[in-house]
Amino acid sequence: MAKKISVSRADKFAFGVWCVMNRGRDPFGPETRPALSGIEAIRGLGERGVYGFEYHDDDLWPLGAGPAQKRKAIARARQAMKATGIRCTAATTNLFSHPVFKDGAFTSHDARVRAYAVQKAMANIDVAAELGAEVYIFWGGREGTDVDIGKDPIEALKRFRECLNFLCEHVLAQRHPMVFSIEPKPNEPRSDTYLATAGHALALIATLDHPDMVGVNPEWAHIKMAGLNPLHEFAQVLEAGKLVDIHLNAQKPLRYDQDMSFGADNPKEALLVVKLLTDYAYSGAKTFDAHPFRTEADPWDFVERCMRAYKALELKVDQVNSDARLLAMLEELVGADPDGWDAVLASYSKRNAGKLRGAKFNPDKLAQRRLRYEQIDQRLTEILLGVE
């Protein structure tokens, strides 16, 4: 008998408020759904038992809002949080929509634009801390180039680093209990975007003044748009101890930014990422950054779909991790190590180097070992499809 799916706040699911605020507009047609304010989005998510939300500053108050208007919006957000039990898990700054950022924010040639971007981020960092956010995200939507000769990438990365260092110092000075997260994206809307992958982001983080304060939040669709493997990108960040947030959705490779519901395109890939997060006890929010189909009258079926899809895949993870046939084949794949080579390769020493130099290997014999990948993949497929 199929198990019943049950979703609760303990699952730590979160949504960007922009997901449910999305009205279905695309480059070829106008909106298909009524407008929903950021406050209404927070309340609606909270009423449906969602654990948390993320927001951009411009989602809660219009650009250029004065102190009174901003304080009113913050008060309404706090009221919605208190009434429904939802919490603010992360926040970010919109540094991509206004034309002032048409050539980047932190990497703009114009120092005044960079200063304005940092000012805008500082202001919302303070609000995010007030709302209880423990993660602050930087997606460099316009940080890139359309004409490579027009911008020195070395100088651009230097500028990006300076802005992040400045904002880290601000968080420390204000004693906000918050870490930063870089969200990579390989392309769109610029022709080429800086910090395109998890590896790019990790490399920059290592050069910051406070690398311990900065992590990465990989997004599924961004990875697939570049034809890369979400499991590998998530795993690299997790292994580095830098997975502070995640953005889940679905995406057909090498397409425009589709932002479909999680698991909608490739359930096997989605299963393996859920397995990774489960096996390695990822404890952060599981955030969905996707949009309802343009055909939907409202966003709420989409919210339930994303959460139920993740929970359904979690049930499959339990089956994968307890399936005797699959586990036996995986154990056989790893094999025994009677000569202790794992220990030798784990740490260099003169003794280990000498043992390695003196070893006699028979590559032809080693090549004869059976590797049952076809059967392993087929068994995973059968578990996913619910057949024996």
Ligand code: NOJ
The other form holds:
Amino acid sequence: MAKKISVSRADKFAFGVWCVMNRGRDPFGPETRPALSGIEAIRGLGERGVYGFEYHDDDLWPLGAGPAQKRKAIARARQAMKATGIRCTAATTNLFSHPVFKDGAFTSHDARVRAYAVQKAMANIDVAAELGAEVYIFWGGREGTDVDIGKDPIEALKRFRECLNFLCEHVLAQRHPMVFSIEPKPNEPRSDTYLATAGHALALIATLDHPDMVGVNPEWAHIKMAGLNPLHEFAQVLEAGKLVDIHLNAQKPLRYDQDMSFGADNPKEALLVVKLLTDYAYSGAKTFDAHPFRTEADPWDFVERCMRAYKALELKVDQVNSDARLLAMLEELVGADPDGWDAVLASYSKRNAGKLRGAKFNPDKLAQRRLRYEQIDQRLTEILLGVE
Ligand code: NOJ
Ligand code: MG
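To complete the pair, please output the form predicted together with this ligand; the form predicted alone was given just before.
Let's see the whole complex now, leading with the same chain.
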């Protein structure tokens, strides 16, 4: 009998409040859903048993709000958190909506715009710490180009680095228990965005003054927009010890940013990402960053669907991880190491180098080993489809 899915806070599911505030506007038509405030979004998510939320500063108080208006919004957010038990798992700065950021925030040519962006981030970092956020995200929405001759990419990266370094020092000075996270995206809204993939982000992080304070939150849709492999991107970040948050959704490859519900496309790939997170005990929040289809009347079916999709895939991961036929084929695929080469390759020494230099291999014979990928992939497909 099929197992029942039940979601609880222990699943550590989170949503960006902007996902449920999304009203269905797209480049070709206006809103199709009524407005929902940031506070209503927090409350609605909390009432549905969601573990956490992420927000942008502008989601909770309007740009230019005075201190009193801002304090009021923060107090209301705290009330909603207390009433429903939801936590603030991560926060971020809106450095992309206002026209002041039309040519970038941290990578703007204009030092005043860069200073304003850093000031805006600093202010919200302090609020995020107050709300208990342990992760602070940097998605460089407008950090890119439409006209490449207009911006020196070396200079742009230097500026990006400078701003992140400045903000790391701010976090240290304030003693906030918080790490930063870079969210890569290849394009949209700019033609080309800096820090397009996890690899770009990891490379920049290695050059920061405090690389240990900065991780990456890969987003499924952003990876597929570049035609890349979400499993490989998530794994690279995880292996680097940098997976501090994740943005889950769905996306058909090489298209505009669709931000569909998690599991809406390519369940096999989604299964393998859930398997990775399960097998390697990823312990951060599992955050959905998507939005309901424009045809939806409200965002709540979408919220339930994303969480149920993850749980359903988790059940499949259990099956995959205990399927004797599949496990046997995978074991055979990995094979044994009868001559002890694993140990030799694990570390260079004169002795190991000598052993390797003198070894005789028979490549034709090695190439004859049977690799049952067709059967393995089919078994995975059958588990996914629930057939024997
Ligand atoms: C909106 C983007 O669409 C989303 O991917 C990102 O995670 C948030 N902004 C955070 O900046
Ligand atoms: Mg995102």
